[in-house]
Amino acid sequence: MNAILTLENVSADLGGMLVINDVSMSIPVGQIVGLIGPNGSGKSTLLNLIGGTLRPLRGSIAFDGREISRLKPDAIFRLGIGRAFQDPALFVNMSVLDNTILPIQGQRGETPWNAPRRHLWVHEEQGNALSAQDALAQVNLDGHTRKLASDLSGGQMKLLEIARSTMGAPRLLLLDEPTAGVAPRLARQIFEQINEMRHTLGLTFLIVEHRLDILFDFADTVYVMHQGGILMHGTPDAVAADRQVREVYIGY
């Protein structure tokens, strides 16, 4: 199966502490694939080397197969990789609507030249916010569009979340820990409206994931990290029978 991601041999540091030490993984196409582990194994580091906020040390970083480890957070986002974070970071005096809209790319409104001729870029803002009530009925939040996002629950912040970062045209979606202090029925629902985007947008996900139950239901391969380092790979079946991650894992 093609990959659309491949790490080989990625090392970093912070503060000149080795953080990730020598992590491969390769990331198949139309895939949804986790990324468990112990608190301060590195997974969120790592998505932030996928994402450009920090360079690696060493090793290679390639999306689609070209080499992305050196480029800035927003040309790779440009290129295809979306991403969601554990606290989502929208504007909360903004509708849930335009919070929806603002990655769209290209956006013809946005200069300085083309803003005060309404006439340019009226149609375009019209088809944009179609464009976003879709992605927004995609995770449910179709009926809270003029709600400001400060007025949603906290699961719906994520799903919020998850929708933006759908309209910048992903490929892949790094999203870490969509379900953190989520409701166990909602945080299950977002793990079904994930593999209904997966299906329906064609999109590829890594996931960073604590909920180990609900990620192992929908998960294809589930990566495993451990003081930096990738400590084993497999089917959720494969992960949950492995003595070492449980191990250092669940403690048993």
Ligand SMILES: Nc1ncnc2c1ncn2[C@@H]1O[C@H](COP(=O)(O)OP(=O)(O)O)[C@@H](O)[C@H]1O
Second form
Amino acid sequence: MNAILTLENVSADLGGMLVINDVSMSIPVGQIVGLIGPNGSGKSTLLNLIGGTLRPLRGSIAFDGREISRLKPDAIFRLGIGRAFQDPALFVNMSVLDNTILPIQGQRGETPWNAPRRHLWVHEEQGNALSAQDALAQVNLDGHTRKLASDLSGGQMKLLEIARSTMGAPRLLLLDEPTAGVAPRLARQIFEQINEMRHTLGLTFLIVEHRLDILFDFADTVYVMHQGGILMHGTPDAVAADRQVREVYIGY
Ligand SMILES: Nc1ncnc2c1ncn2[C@@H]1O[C@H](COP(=O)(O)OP(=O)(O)O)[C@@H](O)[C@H]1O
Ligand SMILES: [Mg+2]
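I would like to compare: after the form predicted alone, may I see the structure of the form predicted together with the ligand?
Next comes the full complex, and the chain you just saw is listed first.
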């Protein structure tokens, strides 16, 4: 299978502690890949390594066959890896539309409307670069563009964060707990939107998620982290049936 992202023997430390230990993984293009594991097992740190906010001690991270582990976060973003954080970093006194445009503006120092177009031009082969309006429509927020971000519900804020991460036409999205703090029914809706974006935009997703019931309904592959390493990976069914995985989750 064609991998869009490959990690080989990646290790990293934080404050002198080895928190990522010899991690290898392969993210097939077009898949929704889940990343699960108990609290503190290293999931967010792994996303930081891929997104470039942390550098590995050892190992290789390749996006589309190109080594990215020494690149800065903005360079990794421009190559096509988008990111949404667990706590939406929204500007509550700005409109939903402006919140969506802002990261692009900040990245390039250009006018809000030229930035996405330039990106469209630079990466014309992607053909699906999104304007903010389109990005918001993808998550059913196009009726709320003029509202202040502070007037959105918790679930809508998560959707706005996801819409914003698609600006700049990424090919791989890293999502850290996209349903955190969201009511169960809305959590499922968020995954339905993600699944739709995967098909309409040809996106690949790596998603940290603790709601296993919902994740397992949408993920193609699930990686299980434990104490900084990968315990196993496989289909949701294989992961759910694994004895070691059950043991790791006891008491969690
Ligand atoms: N800034 C930091 N400095 C030192 N240790 C950290 C820091 N952030 C996280 N850790 C430690 O790294 C490990 C992995 O954390 P994290 O990646 O946040 O786990 P997860 O997202 O799976 O809950 C944990 O043991 C955590 O205590
Ligand atoms: Mg985390």
